[in-house]
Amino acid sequence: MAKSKKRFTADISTSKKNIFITKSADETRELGRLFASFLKKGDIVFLKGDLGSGKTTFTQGVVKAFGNKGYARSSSFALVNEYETGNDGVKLFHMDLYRLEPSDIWSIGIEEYVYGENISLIEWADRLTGDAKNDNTWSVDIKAGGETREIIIKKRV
């Protein structure tokens, strides 16, 4: 008899830091796949970890979860990723501040992604210099060990 695979779960809350744990790459997506049931217009989400530690992974299960038939990528070199979400015109913009220095931010025109009714998943958020928070605030910090991951998901007040 063949072993079954055991899918992953996950209960969020939105009242209280959320800490999670996934044993594979297919876990992180099906945590950010999770994830993606309580994003809404408006909503800005700080991805924080080390490179490699999972951050676009997360991404790519909000960006499955919208109903999106791309792959998101890492957007380490175009600085802003584009995906529709067939949500009523809504686009989830996927940033990746990496490459940018703390003061150069700003000067391209990033309040026009946060600060609109669309949601932002901003990797290297710690970059992110001023005050780029509003009631729909969320923080995910992943922390890596080999394959497993400690993510830790809060909503900000």
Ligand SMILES: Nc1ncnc2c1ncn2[C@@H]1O[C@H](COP(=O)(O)OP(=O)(O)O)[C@@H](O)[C@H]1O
Second form
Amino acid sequence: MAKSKKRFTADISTSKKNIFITKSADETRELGRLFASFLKKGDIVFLKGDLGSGKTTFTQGVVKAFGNKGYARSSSFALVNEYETGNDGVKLFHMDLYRLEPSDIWSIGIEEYVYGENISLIEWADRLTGDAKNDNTWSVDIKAGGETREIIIKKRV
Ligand SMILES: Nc1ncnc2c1ncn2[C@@H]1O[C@H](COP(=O)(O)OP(=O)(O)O)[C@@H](O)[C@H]1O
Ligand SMILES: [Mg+2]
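Could you output the structure for the form predicted in complex with this ligand, given that the previous block was the form predicted alone?
In what comes next, the whole complex appears, and the chain from above leads the way.
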């Protein structure tokens, strides 16, 4: 068991389940930063885990990796946060569907994000019903216990 639990290596394989342990919010941000280098245009990241598990914290690291100075805000206020990636025309979207009813999800025009040539990180993506997945879908699943987080990253193809 222990040997599969890596800390801070950029060794994120797209063909297997990658398990990481972080011991602080900063470590989770750092993992997000390393993970960002695997993201390509059109990718969608489904962030899973309970409220307070670290989905927004992980996203902060991803946002930072793309050269954005601002942090990803907890998107309870704005439904969608938008960032530049530095790659012309490719935007990074961070959205939180927590407050949305499944029936309202499509009314915010989510297809534009999910099917566009952008990169999207989605909290509470289990509210996304229907075929919002594409071939470039990742899942980042966070389990919390105290200050420790077990973070499982998988590419679902
Ligand atoms: N190892 C850790 N990884 C991420 N967050 C942690 C960790 N330890 C403590 N925390 C705290 O847990 C909270 C996570 O909040 P947040 O990222 O907003 O969660 P979510 O978006 O999943 O609701 C923050 O207050 C953060 O400081
Ligand atoms: Mg959040």
